[in-house]
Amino acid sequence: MKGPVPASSARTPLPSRVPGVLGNTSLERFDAVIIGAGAGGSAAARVLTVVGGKTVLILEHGPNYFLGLDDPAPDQPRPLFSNDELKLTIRGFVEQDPLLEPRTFRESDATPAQFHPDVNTLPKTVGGGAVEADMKYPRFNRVDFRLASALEEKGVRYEGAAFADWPVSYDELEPYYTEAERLSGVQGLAGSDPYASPRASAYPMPPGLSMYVAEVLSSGARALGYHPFPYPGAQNSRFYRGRPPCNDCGFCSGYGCPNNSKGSPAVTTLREALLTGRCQLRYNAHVTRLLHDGQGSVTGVEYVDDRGQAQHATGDVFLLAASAVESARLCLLSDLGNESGLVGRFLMFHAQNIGVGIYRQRLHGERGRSVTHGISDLRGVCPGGDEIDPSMPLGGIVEFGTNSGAIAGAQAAVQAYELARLQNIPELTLWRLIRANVFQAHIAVTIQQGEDAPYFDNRVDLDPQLKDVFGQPVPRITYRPGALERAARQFYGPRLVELHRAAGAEYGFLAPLDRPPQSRHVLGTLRMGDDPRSSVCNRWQRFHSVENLYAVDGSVFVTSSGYNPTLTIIALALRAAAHLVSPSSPERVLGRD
């Protein structure tokens, strides 16, 4: 990368009037290029800039839903997103259109693809998926970077499973940790979680209020010798760098924030870049191809615009951060950085098991934050969060939520009708069961997180014979659970539910499984590693055999944990770009604003 640009030189008015372009319209060449405005992408663009210096291109497939994202003045961007379930859930205001860019689905080599309209795909928007996101963001444990070793102490294995060590330690990326905390804006409770492992300061903010749901499940959790929390989350509890603290407006998960009180990247990392100056994103800019000499370095993108029409972008550097799917299938179409023949390969998503339980009392998810608290007694580690519990599973922090969606409540009781008919239980008929409001008003959750383990077979391939609009072969999608998961959700699915019953409940059940998986949790696929034969990148994230492609998104991801991963992608990613602007002492780009 060049020498830093002098910020005089790097500034031009803002924001941009020119159609699907934010930032500095005026910048021709660049530093870096990153594809993907998401959790990643926009830490490793504030680094870039903010603190390098560097002039960044952000290429981002999805269209813009922040008015004056890159405008300078004090007020925040005005997003275009409202407490609306048709617009959001029912009609897909953010979502991949299944139509134009599928997917296709299979759980073994063995059995045919299938097309599927929804295999874990994410949001398409500036800001990435956690513009959608309820914004939990728990750390990894300290035993979590050292999984492989850990095992292998307690004599534990799980078939088929292929788990390694992390080339970092939690201890090195502890102040990248802090630092993504800040930045994001994190609500939490030292000290109030018992598995966590240490850290080094305080959250940026206290807790917000905790919903009345979380305080029914918390009673049950105590009563079978848990220990609930308040769960770390990107939410304002107070003014914070110039965003509002959070209203509890009860549409969270599944919604963009309207007041942005919400830490999306959106309206932190990537408006900073943004505000620089020396940032351009052009949205709505599909990127199609990696170019690249073929002697170890990339040359440029192709992409398609906001038009329709083919592009071509240049830089001195390239990261990834299009998601580990996306990501993984950019290398795939480019023929790009699979010398390991490992690209795709040990695809995670998080294992979850949804113990559901129905409440005589109105348990009001219209008011909160989604989920405000929940345990880690289940995840299948020791106090303090250096070693692994061999009595139990790998399992999973389980989160404490219920509905807040009054449509979403009425097409469950729209089924229970059809169950009801097909049982011939004539007095549960569609209206009364919508009047009861049972499946909005009256339903808790604990949802667990759990370990997804890797596994060599499962991956992400192009499908030999769908396309998308764009003419590409569509991502392939083969994922199967393994021993692991079927072992934890045997031994925690009781627990899930006999928390519900210690909680009050009058019916308590654990959820069938989704196949596909629905956990919008995206990993692995690009494992980071120091033996080029077993991993595709570094401990840096940059590809062993691509001098100059970084990967900066969950698909270096060696395991999934058994906690939400955003944070950690945001801790890694900023790791990563410090490398990049001080490969000497990359910690002294922390705290600088």
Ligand SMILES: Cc1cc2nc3c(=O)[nH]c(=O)nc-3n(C[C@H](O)[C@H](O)[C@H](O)COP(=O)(O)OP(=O)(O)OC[C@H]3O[C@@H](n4cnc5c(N)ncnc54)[C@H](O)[C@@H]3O)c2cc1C
Contents of the next structure:
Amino acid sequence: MKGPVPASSARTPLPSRVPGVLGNTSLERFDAVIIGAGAGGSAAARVLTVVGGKTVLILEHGPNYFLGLDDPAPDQPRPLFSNDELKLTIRGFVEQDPLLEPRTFRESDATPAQFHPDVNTLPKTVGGGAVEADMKYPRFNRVDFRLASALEEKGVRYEGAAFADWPVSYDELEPYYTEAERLSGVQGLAGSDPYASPRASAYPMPPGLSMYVAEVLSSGARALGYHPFPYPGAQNSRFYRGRPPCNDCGFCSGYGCPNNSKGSPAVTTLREALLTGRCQLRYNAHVTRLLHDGQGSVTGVEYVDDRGQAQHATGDVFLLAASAVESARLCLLSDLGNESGLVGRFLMFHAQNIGVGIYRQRLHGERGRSVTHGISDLRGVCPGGDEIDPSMPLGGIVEFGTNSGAIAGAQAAVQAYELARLQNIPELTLWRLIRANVFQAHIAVTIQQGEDAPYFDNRVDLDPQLKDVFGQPVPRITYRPGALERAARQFYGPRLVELHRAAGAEYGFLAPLDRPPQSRHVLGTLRMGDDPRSSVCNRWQRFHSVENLYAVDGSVFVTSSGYNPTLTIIALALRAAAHLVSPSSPERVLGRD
Amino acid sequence: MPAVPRKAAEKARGISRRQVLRWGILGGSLALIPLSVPGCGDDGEAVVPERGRELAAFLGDDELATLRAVIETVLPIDGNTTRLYDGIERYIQRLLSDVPSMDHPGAIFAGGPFSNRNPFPDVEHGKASDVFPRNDFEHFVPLTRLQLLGWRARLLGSETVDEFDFNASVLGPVVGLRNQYRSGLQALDELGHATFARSFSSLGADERQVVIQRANPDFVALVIGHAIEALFSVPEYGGNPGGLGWQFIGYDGDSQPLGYAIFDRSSNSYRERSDKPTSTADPNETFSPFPAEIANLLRLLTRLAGSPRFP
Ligand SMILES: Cc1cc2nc3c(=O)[nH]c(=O)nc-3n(C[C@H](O)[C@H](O)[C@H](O)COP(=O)(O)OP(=O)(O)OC[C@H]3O[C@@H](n4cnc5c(N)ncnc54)[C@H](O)[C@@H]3O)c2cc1C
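For comparison with the form predicted on its own, produce the structure of the form predicted in complex with the ligand.
Following is the full complex, with the preceding chain placed first.
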């Protein structure tokens, strides 16, 4: 790569008029090629272009629903997202289509993998999965980055779990967390979560309004001696970096934001990269293979464009940011970077345990940001986040949530009615049940994002039978909960239910485990570490065995922690890109507009 | 040798992935309820559309009459509900008729960001303004090449879509919704004739119930699923006229661009709407107990969920 050029661009670039391409369409030579315009890819693109002065090509599988994303005018971009449950959550506006790109699932090597319509897919669109996230953006704890050592010090073992320390510490990552919060626009209240690790600065914005369901559950939590706090989230609570305050429209988790107040990667890091004039984004462009010279160097990528034509692109360095499953799959499809035999291994989600409460009163989950409060008391760490708490299993943050969808609520009513018919409950008609709207208006959930340990056998590889629409083998997911996850469910399950009782619910129970798990937190598969025998990428997220290939998405995670992962994905991607731009002093790139 | 038996795979391909995912987002909270699978599984002939006729109404008058009778039977709605039933019928007819193509978006994804149902906020004064956006929902979003492949296969059947045979040998074909409706409605009429010597729509309510009990449960589930979508989706898809479905369940529907938290620039803080507060119970909330039949059901669900549970 060439040396940095000045960060200020000479003139304001014009928005692209070329279909399928955003940013500077005249660029033909690229310092870096990024695969995937999601959380990690967009963050890396921002550092490389805005601060590093590099030219960047981004290839993104999904469509672009932010019209004018590369137009510097202040009223841009104009999203095509909307408060439309049918479009977003039923018909899958930005979802991977299981007819075109199926996946298979099995619990162990002993059972055949089966097609399943939803195996932990993340939305595929410009901005990536987090476009649909409600953007709960907490940090990990300090102890997370040295978890193997911390467990050993306390003599805690979980059968089969391959915990390791990260090659980066919390203190090293702290400035990048700050930068990720600044760029994404995170609201929160420093000091309100007693288990959070120390932070050097306040959150960029104070918390917005709380949701009623959060108030109800918080009162229950306090009665049990827990410490509810406003959940850190990348939704503006002020005018911030050209975007308006969130108006709590209610359609947050599972929906793109109609007014850009949600700090999704598209409207933050990616847009800033596109506005430099040094970035070109080709969307509806699906990368099928990385080409390499067989001696540890990637030479280019093959992709299929929006008309179905095979294309080729090249640059000096390549950054995989297609999300944990797809990045690992691309390596396997390209026969690349797998000297350790670990590509695809240690796949982690979050071990989600969910307490359900049904309340007399309407909780109006259709107002607010999906989740505004939670507790860390069931995380399994000591206050301050420096040590694990050996008196309980590793657990996770608990979100106070509910349901905003009328169709979802009515569909649940239909399913419940089927059960009721078998039991012959007199007077109950389907319409009466639908009208009561129990499963939309009266339901609250305590969702624990529990630590999911890395296990060697939990992994993604290539399915021997099924193909995607591009003719390539699809991902096969092998996953089952292990010793930690079983112990955690046993320990935390009753507590998640008890919280509803303390909050005044009429009914409470623990939701059964989903198979495959429904978590959208998809991590591991290209684990980072210092030893090439036990990791795929190094501490700067470069492949040990490929000199010009990096992974900058959720794939590099060593452990899953018990917090929502995306802020950490972004912080790590910023750090990796900063190191690319300025190897001797990567922190130099921080805080630059 | 296919790892998945063909029949089972066809069923699986019929499940809307979102039906599964949605509960993941909510939190998997109702995974205890066995999924009824609206889906394919019938081996009827694919309906191959004639060129240029895709946009004409797909279901004929007789089929519509049967469909209406099915909806009235599987989802009896109390009160004066003609408009709700009309909406469900219109929604299904539109889904089946308005097929997307290269130069036509069809009726798959309504536009955005705003409908014209709510005003913009007035952030200078922290209240609603009297300026309303134009209705973007009416302008449907064109589909990408991949979306077209998927949706045409869903609607017309995979045999009619070039490039769609890549997994057919393992998973079997995707049976299109058009075909599912045409053969499902026809089968009901045949059942009506076989049982009561009359078409389904001309049967009385009790006779219809008898026939429905014998009908293909996948088809019944398909119709109920679409009826629910129609009743509670944004009105631009054809169901839920004027938000009537939402009114029945006390639901606001889309709230943008006003939302519920109105920023007030002068105080640099939020104001809640007094009619629809964010952080407190509604002013008219009664906290009254559930009616007995609902309470019975909830007790049943809780019991089935096992422990831990209460009461
Ligand atoms: C409904 C929902 C709610 C969520 N809520 C939260 C939350 O509150 N907090 C949180 O931290 N996380 C949340 N998440 C998870 C969050 O979205 C992910 O953690 C995050 O997006 C992962 O970032 P990534 O960079 O690894 O991949 P992604 O953001 O998924 O980006 C990968 C991109 O690569 C593209 N791509 C894939 N394959 C190819 C290919 N072959 N060629 C070209 N491009 C390709 C994809 O289309 C995608 O755009 C949520 C997710 C969902 C779906």
